[in-house]
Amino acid sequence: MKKIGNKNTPPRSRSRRKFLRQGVAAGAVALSAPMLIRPAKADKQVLNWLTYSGHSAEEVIGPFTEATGIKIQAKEYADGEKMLALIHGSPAGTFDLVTSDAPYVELLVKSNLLQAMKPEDYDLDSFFPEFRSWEQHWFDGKLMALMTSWGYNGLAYNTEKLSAADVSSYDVMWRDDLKGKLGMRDWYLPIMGCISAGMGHKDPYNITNEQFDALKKRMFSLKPNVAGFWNFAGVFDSLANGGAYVIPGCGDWIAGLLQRANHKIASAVPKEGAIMWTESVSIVRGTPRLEQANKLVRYLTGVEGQTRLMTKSSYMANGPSRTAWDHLAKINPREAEMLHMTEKEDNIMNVLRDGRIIPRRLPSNQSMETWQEAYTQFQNL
């Protein structure tokens, strides 16, 4: 077996925005598609994966398959609902593991569909604390879940057209010069999250039924200043070129991307906090391959795995490893910055424990199918 060394993140040759359209689009095609992964029953070297965009690239799973042989066949997708349709649209066995935001781990722990994971099998002495016994992987003492992958949602923004004071308050988005030039990404959770969290709400999903219908009201009355709904790869575009000057939703992990091709964007935490998303792997209940299962989850919460994740071509993330920040800033100290891991007084870890990162959830006391038809209302104005 070869060694799995800690190189940097390959070059990327190809243009961002190519790659992110190309990202977008075979997601489209593989939701639309019928399944094509079937259960490699036989085969002990190729485990079948459900994950987010990239996750798969080479450029992030490439040391893996060298050094252990062992290939990755990925289905990707782009949002929560789109995951659990495909698993529980799946027949059993048809994935080995899934990443999923923390908050889908519980839907799918109350499904039946994940395997309890032993916490020795990992080096989770290399997590900060906070992530050791992350809440939302833990499940009647069982860990169900690692967290690969980490960031928050607040607010992306043009420093040519606003300033840090401007985007210190989600009330920037009603501002009347900002008609036209306030952008939405097509995903009601973060969306909807982080007006919630502008309203004062310090648990923006869980708020009563009366709460819920002045959030709705608040967040149509933002219509006149929105330029669209985005994608992943709209956003990117509409930040890149001028067409929207904010959106919510965004943080680091798309900021950073711009700031590799040199455009003026910057990602800001409001001081009614941002919303946190996550990404925890977990193993599928009844895999056969447990084993090799187990081999990729080491990888993807060590240092190498980490290093790429972190700073992969189709988005950037923090990282729950302690040793991997490390290491990122020895290697790659620019990319370091810009996902606000550093030592300085201001680093992502500082404000997730000052509480002004706020970890998402699902809502508590309305459906899920009730805050995505107020979005798409909100879309259809």
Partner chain sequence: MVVMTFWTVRNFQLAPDFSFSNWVTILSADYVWDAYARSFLGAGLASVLVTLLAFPCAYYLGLKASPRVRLIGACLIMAPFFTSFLVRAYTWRTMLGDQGVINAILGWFGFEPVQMINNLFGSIIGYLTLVMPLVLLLQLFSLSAIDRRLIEAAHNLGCGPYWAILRVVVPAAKTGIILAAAFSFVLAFGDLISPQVLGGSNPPTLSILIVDQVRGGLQWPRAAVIAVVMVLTLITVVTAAMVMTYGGNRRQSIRGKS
Contents of the next structure:
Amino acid sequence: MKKIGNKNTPPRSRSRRKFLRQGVAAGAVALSAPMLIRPAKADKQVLNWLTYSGHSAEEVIGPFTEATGIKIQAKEYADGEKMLALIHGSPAGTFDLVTSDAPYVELLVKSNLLQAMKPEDYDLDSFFPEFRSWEQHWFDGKLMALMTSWGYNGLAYNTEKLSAADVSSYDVMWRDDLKGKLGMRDWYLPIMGCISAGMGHKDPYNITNEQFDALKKRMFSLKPNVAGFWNFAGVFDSLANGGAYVIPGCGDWIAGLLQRANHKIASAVPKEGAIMWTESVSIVRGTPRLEQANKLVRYLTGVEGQTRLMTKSSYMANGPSRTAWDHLAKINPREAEMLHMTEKEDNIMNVLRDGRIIPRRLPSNQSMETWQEAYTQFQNL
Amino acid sequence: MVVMTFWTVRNFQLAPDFSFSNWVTILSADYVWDAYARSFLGAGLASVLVTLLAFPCAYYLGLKASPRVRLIGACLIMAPFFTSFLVRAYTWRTMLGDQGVINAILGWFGFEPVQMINNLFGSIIGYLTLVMPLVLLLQLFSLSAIDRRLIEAAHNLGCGPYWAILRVVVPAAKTGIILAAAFSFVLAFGDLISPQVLGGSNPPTLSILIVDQVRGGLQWPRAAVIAVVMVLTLITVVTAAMVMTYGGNRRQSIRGKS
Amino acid sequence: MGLFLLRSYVVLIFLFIFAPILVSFVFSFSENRFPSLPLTEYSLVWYQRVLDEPAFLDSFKRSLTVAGWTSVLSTCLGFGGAYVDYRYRFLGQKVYVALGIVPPMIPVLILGVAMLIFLSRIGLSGAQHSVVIAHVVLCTPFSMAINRLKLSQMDQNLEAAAWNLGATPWATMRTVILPFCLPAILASFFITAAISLDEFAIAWFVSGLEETLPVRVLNLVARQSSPSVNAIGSFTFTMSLTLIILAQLVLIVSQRRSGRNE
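Switch from the form predicted alone, shown above, to the form predicted in complex with its partner chain and output its structure.
Full complex below, order starting with the chain above.
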């Protein structure tokens, strides 16, 4: 027994100090833990790449690492806005390359985050002529990004419930027998672009305020048919499991995957036109691994990288490279067919040249917020 | 730190500008208030349901089962913590879909397919999946701490089993039950996955609006306004729950003295 | 009869909890790219796919490390915070408690961006330890609430009695309070680890290039709809279940042994 006291409360300040000291000690242990903090990676053979989901999978970049010995450490994202927040919030030098959608390239250029690229460094001759000088990639005569993939957002549909003739126009979405079977994506830009195109606007994002009000009205009248607003996984699942028979804002990149798994799903470019999506790779300004970064850009725009990007398991894509187009038709005609990358009259390049695949832009006469707000009101109906 | 995070969020604007226009825009939009009501009712319904559904189960494990069964039960409750909620939500989506497992079973009995996702029902299933293990654990936790002699005494005094539960067990475990319900309200109110994946954002809740505000023109400040509204709501709800618990306790102790 | 009904009800609730886990387990063995009925051929392709990605094991180890540190730190902080709230009455106590419970209430998207900005300002962003810091902030309130609940069940006189018997505050803590709170501490340990193991939204922002497992799962499930996640889920679930069963066995064996000793 130690000395007997009659303390009813412990000395307050002491134990509080002790508590603090323990907290600090715990913090110190945590911060000095060798398991947790490793020296910053200055390794020349590791490239840090901020890109869309699925791009850094072994199936896409495996041959690159094998051939060059350069490892890819990727950060994958799904929403351009989160990507912007991340790249703005991270210390300079975190990333060497970034892949983004063309309108976001513009935002990245405005923030002075990208490095101008030299066209002669890449094999642009292998590209289709229209992609060699894609206007969304050039700023003040400087090349800021190179396209790696593209595709269209038209209508994806269940071929057992609807025919190709049915989906030749966006008007099918209003059909009474599709009540509860019309799906929507949770992103306003492609969906509203499709509806705007469906109203006959040749430049769907460049419309007057009156036209915008009419667009809102037309969109709101769709609501009784809408089953839900889904992200990618939801779109895939709904098409595969009969939750929706038709979804706007989708294309071969979704339907191809479902066809691979033997689902009766196809996609179409309606006569009013579909919205284009693009993915482009850029080099981040000030990267110490410029040479290695260029190697990756060359790989991604070359035959091997292009073919693998087109047929990757996360989502399929068309590509800008003519050489890769020919290569895919040779090695994998079935997938080339799914992507409409054939020599047939209705191949995807001809549709694009026809002006029926319209580049996606940001709304020009109204703010993005106004468009988003209309879409939120649509969801809320 | 918390204060700091808030400060940075509010100042994270593309054009550093300090105005109330964001507040006005958000607070005057009727869809925000619709979404608010929806989130509140959804989360409230979920926490009431989960409390009622979990209680008999926790009661059995905590007071009726043998220690061995209780231990196994507690471990089983913890098991789902180690699988991703995201994966569970997507699996529910496949199960509840028009051609899913549940509708297939209903089909055998000759029922028409029932729509169970892309609506409130789907969201609620999601919320329940999210909070059920935690609520079970917390309820079990406070029920097993009850002195069983209390219940025996109640029985000896001629209390029927249901009365004993209502008059003895529930008040004794009240703190835990309310705490668990408050937890589930907080989690369900802020949950994005259930209303999005299982509710089909149709119609949207506040957590979905936050994502959409950012999507539409990088409106982080407006998203932050919604976030502040949500936090204030939750603080109010939790404070109310705490007052309910501790206020009740005080009354009890007074009764004990008199 | 009543007991039988109650038992069936318990089974029903457990069925509800385990249904999605079991079904995803079944899907993980199905070859079909998009989980749907009827089930197609049995295949291990998704397990193969997961094991082929070197990043998977890295992120798995990282997640375990992060969850370990998070659970230890937030349980310590949570217990400390709960004890301070229980033992002392001080100015601004309500504010202290309120501040303590706020983080889980902030929508994760906002909290993630705020954390990213805050951590990169103090130069701690973009690595494993950033995730630990963010998760400790997120998890501590849960730990605090659980410990506070347990402390409020404790007889207030117990501590005073120990002091009267001459125990120093530290000895009291060690021999009286900590043993009493042990179940709560263990529970909070588990719950915080579980929250950390399943958190992806904040981790996506602050982890930089050192991705944790849930961030990978998010990429796979939400964007690619890949059944690999079913394989990952089944894998981690089986592993944790094995650990739990092992722990049970150890517990039962040691109980038997101590029973014999008595």
